[in-house]
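Presented as structure tokens, the chain that follows is alone, the form predicted on its own.
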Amino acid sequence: MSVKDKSIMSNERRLIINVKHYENAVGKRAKNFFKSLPGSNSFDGWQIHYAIGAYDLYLAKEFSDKVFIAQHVDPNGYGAFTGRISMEMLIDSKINGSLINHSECRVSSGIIEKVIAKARNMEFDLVVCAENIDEVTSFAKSGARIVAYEPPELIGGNISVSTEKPDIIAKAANICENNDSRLIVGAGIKTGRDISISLKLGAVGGLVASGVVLSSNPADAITSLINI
């Protein structure tokens, strides 16, 4: 399969799973880790896709059954560009899709601006976090093709936004929709319910951290949230 075809553009649904810097899925402890987890199709109707640092790019070439997506992307291509990640060193270490603008990893609006229309024109797979729903409405409106609404109060906490804030993820769901854009929700999304909410709301699929990284059993705790 080739990684166009398991682009996360398709009209599946989808679990983007953050793994962020914990120490149990990262470095030299990142092989074991995703060893027990699922393949990226395990599940009818679903796309599974992790979300890796820069230094576990390698791990997309060990594991051809899972869709790896980076963290962090910048705009510049290949040159003088220290500590910098491009889209082209990521194609070509077979990874075509990637985060920007995480709450933890925050970017200014005229970078994310030049990611957005660079990956429109490479056909790369990005995914625009939004704290709120003025920027849903600025990332949608630049072009973006997945946003992700993440209100950064409720990242790593058990409330979840689609109890908190479902007024906010349908309407956020609406802007996508009318700038043809899809929306994914995160932030203490930790069960089947939480998605199965959000999917409801309009979203297309979930972003989420610790509580499938952080679980006593990951796997399961994939299977948990999308067995809906």
Contents of the next structure:
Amino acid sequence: MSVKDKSIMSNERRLIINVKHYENAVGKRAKNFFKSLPGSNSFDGWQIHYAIGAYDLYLAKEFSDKVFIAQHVDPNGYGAFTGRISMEMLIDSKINGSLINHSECRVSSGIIEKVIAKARNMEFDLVVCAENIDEVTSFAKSGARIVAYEPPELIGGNISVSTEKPDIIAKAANICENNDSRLIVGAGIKTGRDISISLKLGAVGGLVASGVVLSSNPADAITSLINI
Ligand code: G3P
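Switching from the form predicted on its own: structure of the form predicted in complex with SN-glycerol-3-phosphate?
Whole complex next, starting from this chain.
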């Protein structure tokens, strides 16, 4: 199955696990961490994507049962671009998607626009992170196919976006739908209930980090998020 074939179908739900730079999931511990986790098609109707850092991109060639995306991508192609991560290089590494503009890796609106346009041309599975409703609106109108709403103040905590910001999720989902985009939400998501509320409000999935990566049993944590 090609990388492109494994990307999400338009009516599927998506759970993205962002391993960030948590020590138990990156570098020399990354392989063991991912060995213990479910494959990307392990749950009916759900696609699980794992967002990894540039230093661990090799994982995509080692784990054929999993879909990896990058945590960041730049607009450049091949050439004299020190330290950049291009879509071309990611695709060569069997990675056909990426987050961009995560709260912990913000970029300018000009860069985001360029990356959105390039991703559409290359059929690259881009997830554009937005910190508020204005950004959701702007990115959806710019052609982002998937927008991830994450209020920064809730990231890494125990109060979830779905319980704290239901009105914004509903509004954001509506804006996305009207612009041929889809919404996922993240920040503080720890339980299947958090995911279930988000879906009822119109999101198509969740973006989760600490609730899985820092859990004592990450595989069980994924199962409990999705078995709702
Ligand atoms: O990218 C996901 C993230 O920022 C949310 O983090 O730890 O609140 O699930 P967390």
